[in-house]
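Just one chain is shown here, as C-alpha cells, and it is the form predicted on its own.
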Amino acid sequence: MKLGKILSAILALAIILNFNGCSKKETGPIKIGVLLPLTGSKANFGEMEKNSFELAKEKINKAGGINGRQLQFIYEDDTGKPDVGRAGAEKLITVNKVPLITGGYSSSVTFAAAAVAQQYKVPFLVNTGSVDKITEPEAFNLTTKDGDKFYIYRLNPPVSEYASGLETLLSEVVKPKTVFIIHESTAFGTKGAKSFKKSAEKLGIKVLGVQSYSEGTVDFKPLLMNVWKKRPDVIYMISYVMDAAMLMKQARELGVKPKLFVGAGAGFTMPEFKANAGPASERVVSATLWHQTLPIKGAKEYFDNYIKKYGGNGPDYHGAEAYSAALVVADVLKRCNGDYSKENIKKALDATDMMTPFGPVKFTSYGKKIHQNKMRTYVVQWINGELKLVWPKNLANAKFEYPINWNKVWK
C-alpha cells in the first residue's frame, strides 16, 4: 500500500514537472535544411556553398554549438531545376521537419522553393538566389504590410543592385558611349539585363542591343559576330561559369575587342572561369558582392581556412554568402532560447543585426521588398591569373588596368 502511494506521488510529480516545462531537455542535434544544386550544370556553385556551410558548422559546433547542442545541416539537391527544388523544399519541411531552410542558389529554383516555404509558413533564409521578386510579397499574393505573414528573408543583394559599384567605375573612369548586353535566358539573366539597361541609360550610355541565349549553348560565335558588328565600347555579360568561359574563349578566337568586357558576377568570379577560359579570362572585369581583401572581420580568415581544408584557389562571393548564412542561422537559433518553433525563429530573424565575413546583415524594407539585407557591391578584374579587387579605389588591392591592349594581353 505504501509502495503504491509512493509510485502515485512520483507519477503526479512527473506530470506537474512536464506541465511546467521541466520535461527532459533535448540534447540531439538541431537540424536545419539547406537547398543547393549539388549535381547538374550548377554543381560547382553548390559544391562551394556546401563546403562553406560545412566549414561554418565545424566552427560553430567546436565553439559549443547552439547553447550546447550541435548544429546539423540536411542537404537537398535541387539539381538546378525549379520542380526539383520545389520538391526538395517540401521534403525538408514535411519529412525532415526542419524549422528553417537556408541556401537557395539559382533564382528560378529559389523562387519556386520560396513559394513552398511560404505556403508552409517555414522561414527561408536565402543566401544567393537574387531575382528581385524573391523578397517582394506581391509575388506571393501578399502586400508589403504583411511582414508578419511573410517568411522569406534574403542575405544577399537582389540582382537589380549588383551593378551599383560598377556604375561608378564606368561613369568615373571608363566613360563608355555604348554597350551591348548578352544574358542567359533564366530569371536571373533576364532581370539582370533589364536592370543594367536602365543603369546604362541613366549614365548616358547608349544600349546598342540586348541579346539572350539558352542555357547549354556551346556555339556563341554567331551571337558574338552580330554583337561585334555594332562595335560597342563595352560588352556586358550575365552568364553562369561554363557559358562565361565559352563566351570569352570564342570572343578571343574571333578577335572581338571592345574597350572592356564586363561580367555581372555569377560565373565571372568563379575560379573555374579562369581555369576554363584560360588567357581569354585576362583583364575581364566583373561586378562582385565580396572579396577576401575587404576590411571585414573574418573575411580573410574564412578565405584562408577554406583553402586549407578544400584546396584550390579559394572561394568567391558565393562561398562567403553560404558561410555567413550559416553564421546567421547559428545566431538566430541561439537567440531562440530553446524554442525552435517556426514562429520563434521568424521573430529572431526579424531582430537580426550582426556582422558576418560577408558584411553586415540586417533585414529591412524598402520599395517593394521586405526582409531584404541591403549591401554595397564592388568590382573585380582578372589580372595575371588572379581575381583582384579594383573598385572602389579606396578599398582596392590592385590598380584597375585600363585601357587594355588586347593584342598584348591575349598574345
Contents of the next structure:
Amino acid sequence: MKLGKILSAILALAIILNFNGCSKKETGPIKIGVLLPLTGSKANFGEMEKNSFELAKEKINKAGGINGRQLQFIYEDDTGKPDVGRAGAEKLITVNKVPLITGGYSSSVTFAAAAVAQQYKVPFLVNTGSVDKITEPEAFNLTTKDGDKFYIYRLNPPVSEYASGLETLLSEVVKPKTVFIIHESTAFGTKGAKSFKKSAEKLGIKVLGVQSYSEGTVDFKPLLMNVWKKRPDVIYMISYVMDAAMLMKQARELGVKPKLFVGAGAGFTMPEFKANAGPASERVVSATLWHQTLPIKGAKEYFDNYIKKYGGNGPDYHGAEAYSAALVVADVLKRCNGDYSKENIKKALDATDMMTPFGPVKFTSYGKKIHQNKMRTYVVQWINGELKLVWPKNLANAKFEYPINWNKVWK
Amino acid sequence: MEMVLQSLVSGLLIGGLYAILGIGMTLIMGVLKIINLAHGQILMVSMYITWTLWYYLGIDPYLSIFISVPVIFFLAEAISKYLLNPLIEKESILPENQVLMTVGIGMVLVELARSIFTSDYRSVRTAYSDKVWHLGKISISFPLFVAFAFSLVLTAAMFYLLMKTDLGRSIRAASQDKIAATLMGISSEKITIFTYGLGSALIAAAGSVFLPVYYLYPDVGPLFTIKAFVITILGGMGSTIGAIAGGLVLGIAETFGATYISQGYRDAFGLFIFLVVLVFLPGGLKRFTKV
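Moving on from the form predicted on its own, kindly provide the form predicted together with its partner chain as a structure.
Up next: the whole complex, starting with the chain shown before.
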C-alpha cells in the first residue's frame, strides 16, 4: 500500500517534471542560424547584414514573435573564407541544432556552406551569395526534379541576372558598340564577367577583352592602360567597394574616358565608394538590386529605421536582403504551426509567397535553377554626389545623365 | 614605349613604398632574429592614428607623421619590452613561439581597431588627393609621388643612422653577433627594444604617407605583412640595401607582369621572383653588397 503511494507520487512528480520540461521547451526562443563574415576584409558588409537581422528581429519580437515565442538569431562568423564558413555551418547544425540557416554573404563561402546544409538536410535560405550554381541542383548531384531533396533556397537574384535592368538601358539608350570587362578574381567576379559577356554578345556589343585583378590591388594603372588601349565604348567593372574606388580614381588620373563606366552592383553603390573616389565617382552607373527610393512598401521605412538605430549613411541592397531574409524566416516559422522540424520548415519555405522591403519573395524553378526567387534589377547613377535611380524610366527619380563630358565632370 | 615608361614609373613609385615596408621588417629581423608578423598591423594602427587626426582635427596626413611616428615608436618599444623580450631572453622558448607572439599581437591590434572604429572602410580626402602630374603621356599621381619621396628621405636618414652614428653601429653590431656586441659593452636588451621601435616607426611613417593613396579598414595589415616578408627574403634577411633593392624589384616586376601578362596574376609575379631568388640566389640580393 505504502509502496503504491510512493510509486504514484513518483509517477505524479515525473509527469509534472516532464510537463514542465515540455512547456519550457515550447516557450523559449526559436533559434535560427545566421552565417556572415563578421571579421576579415568583408566584415563591413557582414556588419550591415547583422545589424539588419537584429533590426528585423526586434520588430518581429515586439509584434509578438513567432506565435508567442521569441525569435533568436545565432551568428556564426565565416571570416569571408570558404573553409571557415563550412565549419561555421557545421557548428550551427550540430552544436546549436538550428532547424534553419540563413545569411551567406560571399559566393564561394555560401556555396561551401550550402554543401554542408545539403548534407545535413537543413534548409538554408541564402540572402546574398550570388554565384549561379548555389540554386542549381546539378552542382549538388541532383536534378531539377529533386525539389524535395534540395534544401537550398535563395532570396536574392543570381549574379547572372544582376545586370538585367542594365542590359535594357544599354540596348535602348546607350547603344554601345564595344565593351571591356574588368572583374575581381573570386567566384563572384569571374562568374559575373562570364554571364555579362554572354549577354553583351546577345545584345550585339563586341567584347574587346576580359581582365581580372585580385582584391586589394594598390596599382590598377597597368590594367587600365591595357583596357584603354582598345578604346572601348563602355567599361564594365565587377568589384568590391574599395577596389571600385581605386579603379575609378586611377582611371581619372590616367584620363581613361569611355562613353560610360558601368559597375555591376556590389561596391559601386556604397557610400564609401563615393567617399574614397571623390570626383572620380561622378556619373558612374551601376546595376543594383535595391534602392531605398523604390516604390516598394517598407523600403524607405527600413532605410530610415536603420539610420535611426545605427547612424551612418544607411544600408544598401545587402542590408535590405538581410532584413527581408529575417522577415521571410519569421513568416515561414509562423506557418509551421508549432512544428519547427527541418522538414516542416522546408515545406513552409516551398509555400512562401510574400512581400518584403526587398521586393516580392516566392521560390520558383526556371532553367537549371530551383528554389530561386526571381526579381527585376535597377540602374543607379552618381549624380552630383548622390546616388539616383535612373532606370527603369517609370520608377526613376532622376534623369539618366548621358552623354557625359568627362573633362567637365572630372575637373 | 609609352606603356613601358608608365609601367616603369608606376613600378618605381610602388617599389619605393615597398622598400620602406621592407626596411622596417629587415631591421627587426636582423636584430631580434624573428619575423615580425604584426608588421602590417602596426602599419594599420598608424593609418588609424593618421585618419583620426585628419577626421577630427583636420590635420594633414603628411603632418601627422610627427604624431604617428613617436606614438608608434613608444607603443612598439612597450610591446618589445614587455611582450617580446621576456620570450627572447628565455632560451627554452623556441624562436617559433616568439613569431607566434607577434601573430597574437597583430590579432589584438586588429580586433582593438575593429571595436573602436568598426569594420567600415575609411579614407582621407585632401586637396591633393586627386592631383595628377602629366609628363607627356605619362601620368604621375601626386600623393603616390609624395609617398615615394618620403620613402627616399626616410631611407637615406635610416642609412645615415645605421652607418654613421654610434647607435647605428651598435644596432649593426648586435645584428651581426649579439654575444660579441654584448662583450663590447653594448646593452643588447636596449638595442633590441630600440630596434623594434625604430622598425615600427618606419612603417608608421609609411602608413601616414600611404593613407592618401590607399584606404583603411581593420584587416588591411596582412596584405602588407606578406609584401614586407617577401621583400625581406628577396633582399636577404637583415640587409637594408637588400630591402631597398628588393622593394624596387618587387614593385617593378609586379607592374610589368600586370601590364604585359595579366593583372590577375599580379601577386604571382612577385612570388615567382621570390621563388627564383630562393632557389638560385639563397641569401637574397644582399650577396651583391657588403652592408
